[in-house]
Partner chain sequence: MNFEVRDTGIGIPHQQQQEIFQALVQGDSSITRRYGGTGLGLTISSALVQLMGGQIHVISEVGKGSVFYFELDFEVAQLQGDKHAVAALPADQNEPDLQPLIILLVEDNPMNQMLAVKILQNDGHTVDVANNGLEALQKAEQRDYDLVLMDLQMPVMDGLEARRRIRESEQQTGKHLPVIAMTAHALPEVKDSCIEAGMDDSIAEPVRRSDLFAVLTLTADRFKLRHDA
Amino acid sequence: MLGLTELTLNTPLNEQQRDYLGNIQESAESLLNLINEILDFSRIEAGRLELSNAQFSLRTTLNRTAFNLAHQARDKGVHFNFTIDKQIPEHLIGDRNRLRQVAINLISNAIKFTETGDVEFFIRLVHKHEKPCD
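Structure of the chain above on its own, please, the form predicted on its own.
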């Protein structure tokens, strides 16, 4: 599924089609990550969990995640706001999948336990390392 989605994204598409396929790709990656999370439990128990240390786009990763969760909020009648501070660099180094996992858990729980009103997810810069982590 991921491979075919990637191949299709490399063809001429209109903006709506590209957006839909991006969401399909994000959902497929989330399912794959769920399977990996289940496998990680055994790694955690064995003390062998390793985090990825790769460059990724925070905005791309979390915008797709937030878009998918916004549907969940809308279906429940809750208003969802998502903001990334402009001071945060476009590319970060770290574990994109773990970050997405944390965001999904936080936002999903906030939506689940909010009966009326707003759920706000704001990412701000607290500290910036001048050199990439090794």
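Positions refer to the first chain, counted from 1. Being a predicted model, the structure only gives us computed values, none of them experimental. Only the largest set of C-alpha atoms that superpose within 1.5 Å between the two forms is called the rigid core. Compared with the form predicted in complex with the partner chain:
- Hinge location among 41, 102, 83, 109 for the rigid parts moving between the two forms, by C-alpha fit switching from one part to the other: 41.
- A rigid-body turn of 58° separates the smaller part from the larger between the two forms.
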The other form holds:
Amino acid sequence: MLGLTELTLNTPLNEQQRDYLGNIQESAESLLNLINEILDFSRIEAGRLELSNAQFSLRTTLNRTAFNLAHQARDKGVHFNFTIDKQIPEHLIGDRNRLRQVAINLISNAIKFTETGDVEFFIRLVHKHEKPCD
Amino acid sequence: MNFEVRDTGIGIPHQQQQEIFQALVQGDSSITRRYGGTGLGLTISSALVQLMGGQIHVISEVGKGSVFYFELDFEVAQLQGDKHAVAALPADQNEPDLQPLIILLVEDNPMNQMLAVKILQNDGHTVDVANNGLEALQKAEQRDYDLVLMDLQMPVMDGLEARRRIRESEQQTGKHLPVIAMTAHALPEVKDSCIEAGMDDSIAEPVRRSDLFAVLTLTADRFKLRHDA
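Return one more block: the form predicted in complex with the partner chain, after the form predicted on its own shown previously.
After this comes the whole thing, all chains and molecules, with the earlier chain placed first.
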């Protein structure tokens, strides 16, 4: 539904059609979002949400997220800036999708509730835990 | 590691700063009408950060903006084998030029196939389609592709098996054909297992132009894909 709407929006349309399709797209996106949030919420309530523990690159993961969100911000005329500490190691262990989800939520909230000015996203290294090599 | 999101937005009144983490609560009901949203997002984020061992805090002043922050500990991965160095793309830049690529799309669902082909062609890429993993292997032998978009669940030969065979044949040639997995949207768990299984990246289906553009740009950048069209 979303994909086809996106494709149709790229074809010649009159203003009214474009407007209607834009509304369909927005509604479909909020429905999808609602379904995903309800699913997550029920998993959390049931204590059945489990995190994965895989190797991932924080930088790559969040670059892609930031890339998409920067578009959202730009469409709204809000400046978005993403800074990640150079000292942060390239490969970490954790749940990159859930971390990405949190970042998307906080950043898109920030963009949503900001009319003018900036949204900034910083990641800083606070402590460096040296794990003994095994 | 400290994560911080700072905005210059409408802010949150002091007395509501703790409530916003509860389910279904937004600033007040007029916020819901004006800005939409389910009121679940922040509750979920807060629960996720707690599961990861942190706590989301908020500092905010009405009319000035808000800061949300949390700290998380991460274990550093011991590098294993040849991990490809990943170049960071500056987040805030105009769409960089993505050169036209020659892409092999491996997908059995005709609807998803059509969708991905149209999006890619609209952006100027060349797309060949394979209906299953076996066809993909045959096509990959005949043409020099820049990258492969691979559905995971297909009849005849699934995406993981096809990826494994591609990697096997590369042991002789020393090449690396980037393979991006396409997975069902509702299953985020699947994504990590893809990366573990030797996929170079993954993208949710049905594909969206913005996601596809982002993943192609980052992959092209990472593997220095350049094609003179």
